[in-house]
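Below sits a lone chain in structure tokens, taken as the form predicted alone.
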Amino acid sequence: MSTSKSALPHRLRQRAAILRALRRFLDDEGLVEVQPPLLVPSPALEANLDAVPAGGRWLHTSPEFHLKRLVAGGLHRVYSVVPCFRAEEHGRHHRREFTLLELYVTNARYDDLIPLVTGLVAAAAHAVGVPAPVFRQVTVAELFGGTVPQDDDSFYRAWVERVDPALGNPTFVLDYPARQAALAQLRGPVAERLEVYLGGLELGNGFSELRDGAELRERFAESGRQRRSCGKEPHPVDEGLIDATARLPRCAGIAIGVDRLVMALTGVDDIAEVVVEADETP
């Protein structure tokens, strides 16, 4: 469905109300809002993320690297609401430019994010006059009936065909395979990672944050190997992030897609209905 020009102002007012509610909730929880740089020397760890180049640097794919530097430097409850950029992402649920809310709290692990995110989403729902979602919790192993595929191709095929269609209700999915840890700590064969789903959309991705600089360096190396195998240039290693990772206190963080949150709470199925496009005005 294309954006109705008559409906867009209403959606943008709803979006503004949600953004005010998100900031108010996080401020009341004692988090400090910061504005990290958008131009960065290293854009991402994950091999599948393609960044937008800009003048010898990249537009960031998320504010994660700089927020972790701030946490390592002593800012222990912090968040940002910023535009982010990922190349080759366009569709009903994706844009090359999108808005991300990312937060970090110390003395916490990944499951401590659940009440925080539940309260955050409830505040946003209240702002647009809809009931607060009631979330369930389930592990990846439970979603696969106890037998998780041991290779990523089989995992993602089964996820798309069997698991994703069952995530229409508000859900926190916990404990991904260790090979899908990204920047999460490991606990035996699983990563202390969760994802949150709302309105059938993947809304956010959170971790008990890795605190081992040597392990992070190896994950950068593995990401580079994967990108080379696909004919892509590896992402540069972010030495500042590696140094900060080794100094992190125990902490957890999550990134939440603001555009998707607005979609889920306002009942629309196309991201174009809740953002201002570069080539479109009301």
Contents of the next structure:
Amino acid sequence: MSTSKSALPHRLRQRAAILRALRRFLDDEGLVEVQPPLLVPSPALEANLDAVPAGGRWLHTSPEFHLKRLVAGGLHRVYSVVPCFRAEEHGRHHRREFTLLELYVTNARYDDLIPLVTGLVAAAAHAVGVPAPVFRQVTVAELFGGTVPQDDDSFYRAWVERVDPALGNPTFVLDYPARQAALAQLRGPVAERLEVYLGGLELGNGFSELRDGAELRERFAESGRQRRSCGKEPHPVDEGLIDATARLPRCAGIAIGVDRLVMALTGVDDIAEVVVEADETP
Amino acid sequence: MSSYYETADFRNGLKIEVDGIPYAIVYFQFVKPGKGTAFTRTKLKNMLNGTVIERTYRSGETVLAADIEETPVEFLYEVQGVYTFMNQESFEQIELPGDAVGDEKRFLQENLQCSILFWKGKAMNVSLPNFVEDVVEYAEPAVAGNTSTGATKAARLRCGAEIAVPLFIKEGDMLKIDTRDGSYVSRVNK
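Compare with the form predicted alone: the form predicted in complex with its partner chain:
Below, the chain from earlier opens the complete complex, with every other chain and molecule after it.
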């Protein structure tokens, strides 16, 4: 779009203001900013995440595995703002290369993330002169009217066709099916997992973090089975993460897409308008 | 032989066959719900009747390519409800009954460049240019005193079509008309 290119300098100033506000807010909350490694031996747990290979390793799909090592090692309030890489993801709301703000706080459950993220987004909104969003809370079961589809394929199809288009207002969605726990703790049939939506965009995903190393090993195995069944290589099991998970204090963490946060707060619907992109060809 | 597209091939204007009907992709978006599988959300325009439907495809799913072809033609003449065109590539003549030509046929005039959509080798409909020019053959006289803005009167064009025009239009004026909705656009200076 021709309009997006001419608006880019303005959007990048707004993006810089938002980034400053995010960091100031988290620094004031006592979180420590760190730079996790981007080149890693094990890029992800989830079966549906595909990593970009680089230099005999992988570009990370999120900083989760190394931030958790730090939390287990005694850095109890920690965050990073880093580029992440996911192969095959490209569209108005997706890029292979994008920026994640990921944070962890101890002595917290997933629902303790709600006031923290609400404050964080309010600070970012203030930085660009828009009102702080007022979030509602709803469970996955409520969104589906009580009957949550049992298999993943019908769940995600219904999500894309019916549920997601109705999430236009600022919303925290809580309590996902246990099958979709990723690295969250379970509570009965649900995972203590939440997602935050703003401006119709899925902004972030948070958990009460799993602290059971054996359970994590089983989830790596299950993800590997799913990947093999659709002809993909399983992700390598991250032994350092299994060790760190077993030593984790009670904690919660969330990853927020910075590009999408900027989009939501500045009212644009194409990620191309808020990021600096490489040329298609040299 | 049928050919297929994958979701990664989707782009606006791509013609695909769904449930035995040819559609053109008019909107597509990559979507991937948190921790979920990837999909492509689409809006598809029915190439036979213009209605738009929404479809969601799993990434990697294949769809049938529509066996559809658009051929440039020139309108020659109409005799007793049969419309004759000349294929601008092969110079063959193509005869179509009025119902295959569609509503836009009222704006057809000799030597007008159009295109015919062939679906599995059969002519389905004729697309006119979005705008055509034609001469006013008859216009009602303006009613004195009626000066309200936007007031219109009926006029008949040389091609035979009747359209609503502003009050100042006179017989012999050359007009620009939007063939998609049959509306008056402007008077053209001769």
